[in-house]
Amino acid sequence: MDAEAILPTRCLHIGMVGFGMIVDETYRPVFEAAARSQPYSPATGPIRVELTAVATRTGSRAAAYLGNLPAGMSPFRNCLGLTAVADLLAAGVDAVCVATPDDRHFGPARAALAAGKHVLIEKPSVLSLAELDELQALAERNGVLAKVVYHKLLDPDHKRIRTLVADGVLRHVNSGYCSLLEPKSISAGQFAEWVTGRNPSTYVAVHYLKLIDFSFGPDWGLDRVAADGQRGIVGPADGPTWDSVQLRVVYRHPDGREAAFDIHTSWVTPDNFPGYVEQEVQFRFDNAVWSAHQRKRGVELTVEGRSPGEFKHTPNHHYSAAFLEPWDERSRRGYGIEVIERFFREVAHVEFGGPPESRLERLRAMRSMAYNDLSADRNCVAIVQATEAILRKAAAGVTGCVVRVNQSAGGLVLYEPGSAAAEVLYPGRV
């Protein structure tokens, strides 16, 4: 091959805002794998993905990682304190990944987009449609990608159900039930620093909201949202912190028929419950029923003195797991990692996948992907905003509220039981 025909290795410099549990399970393995083997496509050639800077409040976890970096990884800048995000943006990053608690996504994402950086945000992207509008406008103005992580869309079971819907095998979804239960050690331990005032629905129900919206849409309309919940374990029984939430979301098909989905979430399940993280779904169609249960499809494992802490009784090896490959190479892979790798490939395609004059065309192509672009996150964010408004009302003693979507009064309108007054949460169309 001619030397001139060999594409040079380009580098994507990545900034990481937040360095907690999700980084350990997904982002770090991606950076470590990229240090060993560079991503490649015929359009871009080899791409070096490099963790360049980390921004956190204390810097302690990043410092510990810096002290024991895997072979092949270069040291990164450890930014901490009130100027952490600004320092990260000044470190020469091309893209920023935001993996902070859900109510701390908007600020770093807005700063990164305003600085002209591509952005990937952990779910939910933001907590209100007004915030989403602002991020979308910044991404459009500065010609960069703004994406959100919904890693469960890459679960093999979830890809399969979408395939069957797209192929017309499963016809006209009518209703569904989804449940995700997490142990008390999550809310009382790992999340204790930020859990006050939060709820498990915003944190994990969004996985199923996106699965429903992405897999069964887009030719229907979000109609209304209702929610109830329980308090008293994570926080006071009359406080703003929720132990569990029962969310109901109703869509309307073009033929006028409704589809209702109940999504139950909790983060106060006993720590020794066999499922640890218990996940279950059922979707009912005109001609079929789809049922899935993580424990029933998976493996059961008990290691004396090490389960269910270090080794879960029912591990999900599809998500993110360490493997010794048959050829004796150590790897970590799974759908939680694949979705992040895919984002880096999308950024590389925009920046390096062709001549500069066609960059806008490549940018538009990457923005058209409804599985992760912020432009396709409107229904999920609308449901999150509605849910949080309903729970705030409930914490104040007003239960049974309903939020209706795209009314004449506004895009999100909250109604209290027994009252003709309406509160407009979002004036524009969802």
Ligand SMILES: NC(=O)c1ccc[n+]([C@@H]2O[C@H](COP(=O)([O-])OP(=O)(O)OC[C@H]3O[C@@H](n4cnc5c(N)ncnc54)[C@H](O)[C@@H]3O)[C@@H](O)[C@H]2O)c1
Given for the second form:
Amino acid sequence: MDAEAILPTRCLHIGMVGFGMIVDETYRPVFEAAARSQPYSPATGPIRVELTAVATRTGSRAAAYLGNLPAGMSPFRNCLGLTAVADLLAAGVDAVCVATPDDRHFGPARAALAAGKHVLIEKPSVLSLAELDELQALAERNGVLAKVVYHKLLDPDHKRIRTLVADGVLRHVNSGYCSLLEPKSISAGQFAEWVTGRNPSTYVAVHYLKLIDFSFGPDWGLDRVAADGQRGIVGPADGPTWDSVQLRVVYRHPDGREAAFDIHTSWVTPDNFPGYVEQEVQFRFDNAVWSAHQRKRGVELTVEGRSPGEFKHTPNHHYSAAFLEPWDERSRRGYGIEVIERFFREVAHVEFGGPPESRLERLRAMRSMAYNDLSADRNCVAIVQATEAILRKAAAGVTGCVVRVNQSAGGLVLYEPGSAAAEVLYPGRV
Ligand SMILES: NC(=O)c1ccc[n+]([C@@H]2O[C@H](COP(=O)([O-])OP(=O)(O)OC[C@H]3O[C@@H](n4cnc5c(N)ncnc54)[C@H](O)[C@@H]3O)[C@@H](O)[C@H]2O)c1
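Condition change, the form predicted on its own to the form predicted in complex with this ligand:
The complete assembly is shown below, putting the previous chain first.
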């Protein structure tokens, strides 16, 4: 028997749209690990997962990676320029991951779903419910998965809070706060090319919006959204670009009681901040308080001349870190990586997890997962759309607007202070 005959023949060909920081931290480790050992489940057997094509604007980072490919990885097609996404879709991919800036997810995701490819989108999936409706309809029509990455749901501490809620240990959440503060280098350097007109809330508050919505729902209803923000560092003080945002989201439990959450975000904290990104939460229940800090989990480290840049003073090794395993293998592991691997396993289950006649059943089973399916992203997208509308109003001089959810006038309705007039942002039900 020749070597070809004993190699696993089932292969998922993956297309990657965008090849920036998040690809370095989470996607590349998945492709590199898959080149060393195939993901396996009893239903699918071993599966090869191959990076087949990359689409970006300039192709430079993908070219650098191609020039230094880790062992076991095959060269991929480097698509660039205006036809990059179309070229990627023509390269024989089965699934497409979209990791472009947050206001450039919709176009590539729509093109991929229209071409019958499974799709995984970085958070926030899209910026409006109309876009979400269109993607969902395409996925339904073409029999493919459409999913979004919320890796914080796989953080062991967040799995634990959901478990304690599900088991009735933590009862009836009433209020809470979350903060996620990023360094200036993000807004001034890494995202400088697309930061104009954007805000840090859309990009990072969604982590906590999903954590709240997923862990404490789904029986409650989103009631209203309000937001304030500050300007003057990333862009002019009277311009459309935001330094920091304070978002307030109110839900109503089935018993009529409300729960309110404040989510503070910024991308102008000092670059020498000890943990690079500052993240903490507090949730208050009828019978309990949960407080957690993402980076203060016990490890403190200082390396002369290399901290806090390369080695953070208070690192989070649960997200994505390089390890020398006890069995002397090098690896890169963490929940940021696990969440991407799971998507590939879900696609493999649909395509290879049983006979073709039960594919629809498998597709439905994978779609029923609220942690990542677009159909379960409605509240988060509604909050993002509402926040962006409120910030646009504020930039135009009208501060203090509120967006109310599922009113008789529409699903998302914006009210200006002191005015009875309502602006319908989304007519359907959220
Ligand atoms: N899960 C997380 O915690 C996390 C962390 C960081 C970023 N992200 C998300 O990942 C996405 C990308 O963030 P990043 O930090 O990697 O950004 P980045 O700026 O480092 O990279 C963006 C990439 O998109 C490409 N790109 C831009 N416009 C494009 C277009 N029109 N067509 C094709 N490619 C295009 C750029 O060439 C670049 O390769 C964002 O949606 C962000 O919210 C998620």
